[in-house]
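Single chain ahead, written as C-alpha cells, the form predicted on its own.
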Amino acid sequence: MTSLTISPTDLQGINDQVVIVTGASSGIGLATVQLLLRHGAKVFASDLNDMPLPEATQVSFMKVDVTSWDQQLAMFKAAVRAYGAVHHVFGNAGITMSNTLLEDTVDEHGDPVPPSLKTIDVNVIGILYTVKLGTHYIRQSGEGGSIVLTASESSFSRFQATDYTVSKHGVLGLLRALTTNLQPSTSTSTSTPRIRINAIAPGWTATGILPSLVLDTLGPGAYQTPDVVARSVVLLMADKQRHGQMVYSNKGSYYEIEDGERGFIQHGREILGEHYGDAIEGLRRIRERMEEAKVREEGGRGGE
C-alpha cells in the first residue's frame, strides 16, 4: 500500500477532457462535477434527481437510470452530441443494501420469497453497461481516455451489507479483469486508442448513502468529506500513467493499493508463491493464444 499525495498541479491534465458522470447530483459524484470544472473540464452529468444550483447551468445534463441498457445510451449519444466526444467516463451511480439475505420472508402460501436485486441490478449491472458503453465512445474519440470506477473500503474487507458488499467486491474484479484485458496489445495496431481503468475506493464519507445516525455513531473526525474522495477521482482520469490501480482514501489520506510492492497482487503473489506463478503463466499464454486467434479472424476478413 503506498501513501499518497494529490496536488492540484497533479489534476491540471483534465482540461478541456470531455467527462460523463453517473451519479452526479450528490456526494462524491457532485464533488466530482465541482472539481472537474475548478479544472477547465467538460462535463456531461447524469443521475435520477437534478442537479444542484449553480452546477444545473454549468453542465449537460440527462435523468438516467443506470439499469437501463437504452437510458444509458442515449446519454453517452448526448454527451457526444454535446461535446463532439468523450474522454473520461466516472461510474458513481450507487445505492446502499437492499437486504441481507437473511430476511425470513415469505409468501401467502409460507415459502420464502426472492430477495431484492435493486443494490446488485444498480451497482453492478449499471456499472457494467457504463464500462461497455464507455470503452466504446472513448475509442469513437480516437484519443484514448479512461474509465474510473466507484468501489469501496467494503471492496476488500468484510462488511455486514450483504449485497452492497457483494457488489463493491464485483467493481474490484471487473477492474482486475480490465486492467489485463485493456493492456495495449503487442499483436495489434499501435494507433489504437488506449483506454485506462482505475478506481477508487472511500472510506467512511458523508454522502447520503450513510444515514445521519451512521456519522453520528462515528463521530466527528471518523468520516471525510466528498470532496476529498473526489480528488483521486480526477487524479486517476488526469494521470495517463495509472492503469489498473485502486487509490483508498480515508479522513483525508489517500493510498494506492492495488499496484507496487506492497498492493494487494504482489501480497498475493507473495501468499502463493509458485502456485501463483503457474497460474499467471497459464493465463498469460491462453490470451496470447486469443489474441493470435483474433489477428488470424481478423485477417480473413480482409477485402479484395
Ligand SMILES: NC(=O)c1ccc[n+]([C@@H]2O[C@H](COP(=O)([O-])OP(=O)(O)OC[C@H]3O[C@@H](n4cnc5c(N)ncnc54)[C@H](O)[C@@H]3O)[C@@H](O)[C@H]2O)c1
Given for the second form:
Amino acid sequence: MTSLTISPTDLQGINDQVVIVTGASSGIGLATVQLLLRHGAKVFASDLNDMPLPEATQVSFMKVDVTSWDQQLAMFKAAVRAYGAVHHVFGNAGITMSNTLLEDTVDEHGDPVPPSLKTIDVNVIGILYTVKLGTHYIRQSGEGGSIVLTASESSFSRFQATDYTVSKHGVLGLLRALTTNLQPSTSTSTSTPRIRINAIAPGWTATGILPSLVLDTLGPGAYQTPDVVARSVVLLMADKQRHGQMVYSNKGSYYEIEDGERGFIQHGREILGEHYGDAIEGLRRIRERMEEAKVREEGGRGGE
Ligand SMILES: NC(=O)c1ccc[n+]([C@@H]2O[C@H](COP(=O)([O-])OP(=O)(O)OC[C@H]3O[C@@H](n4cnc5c(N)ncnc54)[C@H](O)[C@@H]3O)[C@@H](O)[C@H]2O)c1
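The form predicted together with the ligand is what I need now, so please give it after the form predicted on its own.
To see the whole picture, the full complex is given below, headed by that same chain.
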C-alpha cells in the first residue's frame, strides 16, 4: 500500500481531453464533473436524473440508464458527435444494496422467490457495457486514453451488503482481468490496445447513496466529501504512467492498493510465492491453447 498526495499540477494532463462520466448528476460523479471542468476537460455527462445547475449549462448531457446497451451506445455516439473523440471514460453509476440473499421471501405457494438482481444489473452489467463501448471509442480516437471504474472499499472487505459487495468485487475483477489485456499509451507494443484502466475505491463518502441517518451514525470525521474522491479519479486519467491501479480514499487520505509496495498484487506473490508465477504462467498458456484450438476449429469449418 502506497500513500499518495494529489496536487493540482498532477491533474493538468486532463486539459482539453474529452471525458464521459456516468452517474454524473450527484455525489462522486458530480464532483468529478466539477473538477474536470476546472482543469479544462470537455465533459459528456450522463445519468438517470438531470444535471443540477450550473453544471447543466457547462456540459453535454444525455439521460442514460447504464443497464441499457442501446442507451449507452447512443451516449458514446453523441459524445463523438459533440467533441469529435472520446479520450477517457468514468464508469461510475451505481446503486446500493438490493438484498442480502437471506431475506426469506416466498410466493403464494410458499416457494422461495429469486433475489432481485437490480444491484448486479447497474453495478456490474452497466459497467461491463461502459467498458466494452469505452474501449471501442477510445481506440477510434487513435490517441490512447483511459477508463476509470468506481469500485469501493467493499471490493476488498467483508462488507455485509451482499449483492453490493459481490458487484464491487466484480468491478475489481474487471480491473484485474483487463489490466493485462490493455496497456498504457507510452508502451511500444502493438499487440494490445493502448488504453489504461484503473479504479477508485472510496471509503464512506457523503453522497446521495448514503442516507443522512447513516452519516449521522458514522459521525463527523468518519466520512469524506466527494471532491476528495474526484481528485483520485482525475489523477488516474491525467497521469499516463498509471495502469492497473486502484486508489483507495478514506477520510481524505489516498492509498494505491493494487500495485503499490505491499499492495494486493504484491501480497498475492508473497502468499503464493513461486506458485503465484506458476498460476499466472499456467493461465497464460491455457489461454494461448484455447485461442489455437479456436483458430483450428474455425479453419476446419472453413475447409468443409
Ligand atoms: N458514497 C460512498 O460511500 C461510496 C463508497 C464506495 C463506492 N461508491 C460508489 O460511487 C458511485 C457513485 O455513487 P455516489 O456515492 O456518488 O452516490 P449518488 O447516489 O450520489 O450518485 C450515483 C448516481 O448514479 C446514478 N444512477 C443510478 N443508477 C443509474 C443507472 N441505472 N443509470 C445511470 N445512472 C444511474 C444516480 O442517479 C446518481 O446520480 C457508485 O458506483 C457507488 O457504488 C460510493
